[in-house]
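The data below hold one chain only, encoded as structure tokens and taken in the form predicted alone.
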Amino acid sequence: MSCIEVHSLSKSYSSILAVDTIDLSVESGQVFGFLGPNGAGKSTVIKLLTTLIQPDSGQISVLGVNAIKEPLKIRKKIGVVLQQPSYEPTLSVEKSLEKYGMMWNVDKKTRQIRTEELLESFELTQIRKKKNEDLSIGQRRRVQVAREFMHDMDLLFLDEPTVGLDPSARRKLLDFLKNKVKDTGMTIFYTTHVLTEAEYLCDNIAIINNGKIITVDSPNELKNRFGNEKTIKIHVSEQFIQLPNLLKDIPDCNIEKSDGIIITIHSTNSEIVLMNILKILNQNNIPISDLSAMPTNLEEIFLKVVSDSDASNN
């Protein structure tokens, strides 16, 4: 069943056209990523579904509401986090959390239980009684989040929802999200510039660039599709500036950068390119101390699926 079914959406600021006639279906029950650079788009297209504007044409069906026509009633189903700092200075953690339970008619129980879930939830219990402007920027954000699950909802739009979270709060709170698709069967709508974030958490994923779709995809069938380069990288024992001119002639070896010491190789074909690669050094008498070929990462592919989507509209 689709959660989000967009059709020839466009949405323009001035002589800016913010998204460009897009289409999109967001299967329910999973995390969808949504990714692309700065000014792709992405922010527009949050906005157009969760209601905050309306679009220049197309149509937007969101749980099944025509989000045109009936916005409210979409947004009594939604929860939404964007990347402004929300919060109320002077009140409590824990009192933010109530209040925002008692704004969407939850009843004092559940507002109560719900309220000391989700402080052990995300880590909150320590500092309940501080007032938000005592917290520090991390702290503001993780509260921001779980204020949202004060409330039921079908649909959770979360728009870089871990900045200024570290390492450890950053992966608690996409393994509380993974356990939240799988126990409730809701869904979300997720932006970040984190790649590995995306790669762990994600289901499918939409790149926007220019205000187009470039492609959706699983993050394994993206890396089947775009991934099948390998990244090669050697480390020599000493610095040695002449090397990529030695290793330039090698076929389908595609040198990314070198200071002389480390030096970084994309290639499709990558054992025939480090056996050649390898002859090499040796008839040069150039040590190794480190040499590694891994495969292409989700960050990497979107990099080049972005700029190949730039070189086609130049």
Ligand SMILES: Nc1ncnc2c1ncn2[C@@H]1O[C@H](COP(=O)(O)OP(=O)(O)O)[C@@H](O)[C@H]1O
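Positions refer to the first chain, counted from 1. In this text, the rigid core denotes the largest set of C-alpha atoms whose superposition between the two forms falls within 1.5 Å. Remember, it's a predicted structure, so these values are computed and weren't measured experimentally. What changes on going to the form predicted together with the ligand:
Core-superposed comparison between these two forms: the CA of Leu48 stays below a 2 Å shift. After superposing the rigid core, the C-alpha of Ser61 moves by less than 2 Å between these two forms. The Cα position of Val31 differs by less than 2 Å between these two forms after fitting on the rigid core.
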Given for the second form:
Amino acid sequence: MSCIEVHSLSKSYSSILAVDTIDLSVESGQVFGFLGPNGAGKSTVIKLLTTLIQPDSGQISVLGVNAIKEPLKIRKKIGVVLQQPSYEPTLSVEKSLEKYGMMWNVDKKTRQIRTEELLESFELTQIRKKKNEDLSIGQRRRVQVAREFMHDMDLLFLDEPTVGLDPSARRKLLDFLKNKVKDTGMTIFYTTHVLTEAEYLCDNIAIINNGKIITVDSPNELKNRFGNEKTIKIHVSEQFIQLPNLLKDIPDCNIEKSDGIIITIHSTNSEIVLMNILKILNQNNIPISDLSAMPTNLEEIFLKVVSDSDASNN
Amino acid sequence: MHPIIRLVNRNITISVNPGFLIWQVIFPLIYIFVAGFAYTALIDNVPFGNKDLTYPAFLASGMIGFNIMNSTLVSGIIIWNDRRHGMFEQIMSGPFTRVHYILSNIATIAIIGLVSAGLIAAVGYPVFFESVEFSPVTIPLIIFSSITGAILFGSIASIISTRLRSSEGFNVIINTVFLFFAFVSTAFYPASGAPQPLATIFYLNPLTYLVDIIRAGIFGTITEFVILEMVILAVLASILFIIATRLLTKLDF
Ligand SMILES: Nc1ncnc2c1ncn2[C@@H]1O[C@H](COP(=O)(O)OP(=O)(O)O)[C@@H](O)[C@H]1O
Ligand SMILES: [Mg+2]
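The block above covers the form predicted alone; next, return the form predicted together with the ligand.
The next block holds the full complex; its first chain is the one shown before.
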């Protein structure tokens, strides 16, 4: 079943076209990643989908409901963690969870149970009595995300929820989200500018840049499509400025950069290329101190896709 | 539970704290007793309608109006804080509408105004009991005042809180505006004792109307003029409420 359907969606702020005729379809029961650099339009899309702002044009359907005609009906069934921090400064951590559940009309008993569970899962037990205004940014962010799980929902929007979290809290949150999706069958729409996160968490990833969706695929497919290639790194013992010249005639060998000591090469035919490189280095008596051939990682694909799309815009 | 009730619950939880109680209840009570009796030597009995009120009785009844006005600060502070701490957006992305939000704020301050007015009336009762003339309209008039006053001054506080961006600004401006209302009104001293131009300005001030109506209720002196004041107050409250609602619905994210 389709959970989010978007057609030719556009939104501009005075002179800036923040979202540019986007089409998007998100299936239920998965974590859908929305990946893009700062200013790409991720938050604007979230605000449109959560009915906080109105589009200039286009159609939005969320959980089968028209977002422009019946926004409240959608908001009753979704959860939202916006990029901007939000908290009740004078309430304690546990009280703010409890009150948030009350605002969502969760019955008292369930509220108590969930508060305890979430304090535990988000490692907030130690600071449960602390007021929100006295928390660190990372602690506050954890409360903000935990709070959203006080109520039931079919679809959760998370806008860069891990910003401000340390690596261990980050990993814990990602695992918590994965398990929620598995246990409840809910859908998560997750924005991030960190590719490793999207790769770890998401079933599908849309890459957005300059308000346009460039590509949508699973992490593996993205790797296959862009990443049949490998990155070869050669580290020679002494600086040898002529190195790129020696290697440039090998077929299928794209030299990315070289400083005469380390040379980075992309190739979709890495084994043959590697053999040729070794032969040439051997013939020229150039000793190698290190050599590696790795699948190009998603980070590099991401950077490449984004910079290609920037280039085609100009 | 209705969404508005849930928001009122939350509003009251975040607004009622010791500092607020001292400012809203303890301070006015001390003021009635200390100032009321200290100034009795300076200010004679105050003619009100066909009655002569002692100054403490006059002051205590005025304090109820002042308190209703003051309790609407809560609404401005809630809106202000909600915007500053991201809760406005958060609530608006949840199972609520802007109308729910606005009405819950009005209901919150009406409740706080009514309760603190009731407390002051109860504790101040010994001060003005000689002149009190309970009638069937006493309670309705106090409720009318609390609600109309809550909407009127609450709208003013909301308008200011939606117009401001700087964090310092809100408290300074709202306190200046409310202090001005308080001292250029008949809440603390009678218009009859003030010089003519000032007495006229008193009647350009909604707080004067509010305390007149409350006094009329407590001391049983309802005149045609008081009814006119009720109409003016209600019309003014409606206009300000519409403006406040417009501004709040236009706030973007
Ligand atoms: N309220 C706003 N007013 C004006 N411009 C905005 C506003 N919100 C976002 N923008 C602009 O829209 C573009 C997309 O922003 P945003 O959706 O926040 O990007 P992201 O979340 O991907 O970093 C940016 O150029 C940003 O400056
Ligand atoms: Mg953003």
